[in-house]
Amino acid sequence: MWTELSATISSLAVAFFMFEKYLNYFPYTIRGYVERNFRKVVNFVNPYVEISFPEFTSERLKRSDAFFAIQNYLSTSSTENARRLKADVVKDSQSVVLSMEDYEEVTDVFNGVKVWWASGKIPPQSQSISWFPGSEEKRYYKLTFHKRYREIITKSYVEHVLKKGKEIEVKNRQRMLYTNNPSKDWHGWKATKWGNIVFEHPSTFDTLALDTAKKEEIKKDLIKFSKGKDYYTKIGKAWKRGYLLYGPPGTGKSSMIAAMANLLDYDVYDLELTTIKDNSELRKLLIETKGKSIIVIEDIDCSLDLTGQRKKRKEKDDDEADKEKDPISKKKKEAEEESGSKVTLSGLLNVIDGIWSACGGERIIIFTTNYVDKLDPALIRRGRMDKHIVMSYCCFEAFKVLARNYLDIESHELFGKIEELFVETKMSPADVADNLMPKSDEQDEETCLKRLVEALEASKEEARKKSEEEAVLKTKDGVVTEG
């Protein structure tokens, strides 16, 4: 019997092939007719069912992400199965990823069902030189299954190799670091609205000057967030989460970002809001990025004209003359000149709180500045700025931390003095680091602990005597005006 059958396959191969060679010399009528039943005779025949997964949508020229989910689930079932392998580098050039060659077979089983799947490639109809990726020749994954595990295969198996797929992506990505780029720049051959480079910041959440405690609240409320897709769903809000980051300058915001995306595995976009001539382009680049990503707009005080923009016409007109002697609004003054940006506040409010921000998910909003003060009270409220930070000066904890990364020391004699200094002064963790760093090799931890010391006492002294000239001005202004 199974002799018997196999020499009606092999007939009935021959034939298809003949069939196909010769099926454009026949009518069109005629042609569409014999195709349609001889297809039905070799399915009647043949109890597989064959889906393909081809590289590029309908659309040509974008490619599928089912594709390239497939191709990092199968990397697994390659290594072990597949015969030939193409090796890709990932992370930093420290990881390979193996997946099967082309025409290369590998099988799975799901459930108890065995499946197969084989990559291919159909080679360019024509020859010429083309700028559109759908006119290279076309990869594609074809999976294979017996027809009576169908509705398995279809609702259930394809949805669970591409969301494994999907998670494999993310663990072997290489996190980037995006910018957005001017406008002008958005069109032509390869042409981008963000540009970007391998992330690469080495800055943790153990190397950051800050108190221990205050570093594990922020640590389990990030985590809390990447956890809760399905909470954020259960309560109908976009899964996003905003932090303000305020404080001096020098206090370690941009090292508290670098540290978020890191503990996060995140990728992290730069907005520059100056090169953004309107909100139709801030939202066109919102959605450009992708889920699992801090999108951050540092010294937002000083971006763009965002601040008090609910304020009445005649207040601001009254205020002109101060704000010329304000060089934090003198500068955003300049910024906006020089850039014709139109972005507005409500715009702005849109992207990161309104129907645009549920435009992808699982994002962190990040804004910084040194004046808080200086800023909108609807930019900042709870809901869209979910968590504020303080970013403050260096305190003992922190220098501790600083000792320890810096000098790799737990405790020396001047420690008791340091601590000391710190409650009688204001340094920022910057400057601390700085008195730190040892500029040469002769340099021992003493010599730098000692050259701390020096700082913090003459900033001590200057704070002192700033103190009293204060004082003296008041007692001054005070006889002038009872006077």
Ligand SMILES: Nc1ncnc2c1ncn2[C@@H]1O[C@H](COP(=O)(O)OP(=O)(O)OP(=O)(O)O)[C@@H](O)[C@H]1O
Second form
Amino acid sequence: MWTELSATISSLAVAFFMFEKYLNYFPYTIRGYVERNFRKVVNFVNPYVEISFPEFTSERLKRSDAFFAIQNYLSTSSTENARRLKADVVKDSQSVVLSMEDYEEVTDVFNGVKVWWASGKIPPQSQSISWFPGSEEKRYYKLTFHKRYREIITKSYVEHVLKKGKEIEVKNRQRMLYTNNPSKDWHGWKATKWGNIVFEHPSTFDTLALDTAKKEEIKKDLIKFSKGKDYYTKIGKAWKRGYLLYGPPGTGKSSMIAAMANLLDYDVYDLELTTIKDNSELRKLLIETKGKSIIVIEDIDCSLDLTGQRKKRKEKDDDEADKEKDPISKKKKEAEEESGSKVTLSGLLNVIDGIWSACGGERIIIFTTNYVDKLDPALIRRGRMDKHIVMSYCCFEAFKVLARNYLDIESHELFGKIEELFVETKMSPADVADNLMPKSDEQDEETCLKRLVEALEASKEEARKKSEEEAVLKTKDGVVTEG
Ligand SMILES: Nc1ncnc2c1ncn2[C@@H]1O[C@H](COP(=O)(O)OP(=O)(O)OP(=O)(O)O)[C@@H](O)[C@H]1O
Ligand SMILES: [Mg+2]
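Having gone through the form predicted on its own, I am curious about the other one (the form predicted in complex with the ligand); can you provide its structure?
What follows is the entire complex, opening with the chain shown before.
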């Protein structure tokens, strides 16, 4: 009896295999009918359940996130099992990610339950000629398991696969630096609002010359934020954080942004406000940004006249009536409006923490400026710009980081003199770095350090002269007023 039963099962398996394989050769009109009835018979004896995950969801153009998560998940297990693999080169040709070829099958075990994954594709139904090769093919993954484990597989296993797949995607993804395209280029074939290139800035917190305690504080703040999804939900706040970086030129504001992106593995969106026409365009741009990203507006004080906008508007209202009457000033006003950006302070505030800002989550917004006093207080209040970081002139501790990075030295006899000079002189880390950098093979550390000492002394002398001149001017002023 057993022999007979096993023979029946194997013939059924063979029949099923043949059926699946040759189904496509049936005439299209009767294919559905044959398949339906055959499946009825098979389902009666087949104890296995199948779930398929198609590449495209119902909206034809949107690729399914689940499909990619599964692809990534299977890339780890399939490399050991599958015989035919596909290779994808990621991270600037540095590593290869392998995934299953079409019609391959691999097994996986979850909590002692065995499942089968197979990949396949449905060939195009129509014989149309397409500009995009392969665009009509519909690929899918098929998960097969015993119906006894339906509960555990549909509830826990699928969730586990999607989660792990997303984690792998984050690890493998190439980070991007985006910048907004002018809105006149937003239309047409394949037009996108953001242009992108691979983000490869080498700056890290280790190479950043900054007070150690401050560096650690910023790092902790960033890591706490990146892990804070549940916390932000609990307190009812959008998962985003604003940083304001301010300080004189060359003090490392841009380098700090790159270091932050490298620490958290985030993409960077460099937002150029001057090319955005109005508030609604600004909002559209923001909606198109992805999570795990840093949105940067550099030199916010120069980007737009956001500083005095509120005040100006008030003044404007007063003499609006007079100007409207004058045709020349009306024309001028129109021309100004056409050429310039109409992004307003309130538009920007809305984007940072209005109702729209919550779309997506896990975003850091950074403003940089050289003149913090010029900014409207509303723009930088806590809650909008949660953390204000001042980047100041180089101190001795910051110098030691630069000396280690640029010259590979921890100490030198000139360090004592340099420490003294730093107390009295203001020099940006960019200038210090420039002096420390050997300009030819002949220049050793001694030469570079001496050059720095000379530069510091020159700067000290200059500062002394300047303060003397100011003192003279002040006394003169005093004499004049008294006189
Ligand atoms: N704190 C720093 N640590 C390490 N390198 C620095 C630091 N500050 C400046 N540099 C060096 O100086 C160069 C200029 O720095 P960066 O562009 O970050 O300055 P910035 O503050 O953004 O200046 P700006 O206000 O003009 O935009 C960088 O290439 C970097 O090598
Ligand atoms: Mg900069």
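Only the largest set of C-alpha atoms that superpose within 1.5 Å between the two forms is called the rigid core. Residue numbers count along the first chain shown, from 1. Treat the numbers as computed from the prediction; the structure is a model and nothing was measured.
J.: Superposing on the rigid core, I want to see if residue 109 changes position between the two forms - specifically a Cα shift of 2 Å or more.
T.: Yes: residue 109 shifts by at least 2 Å between the two forms.
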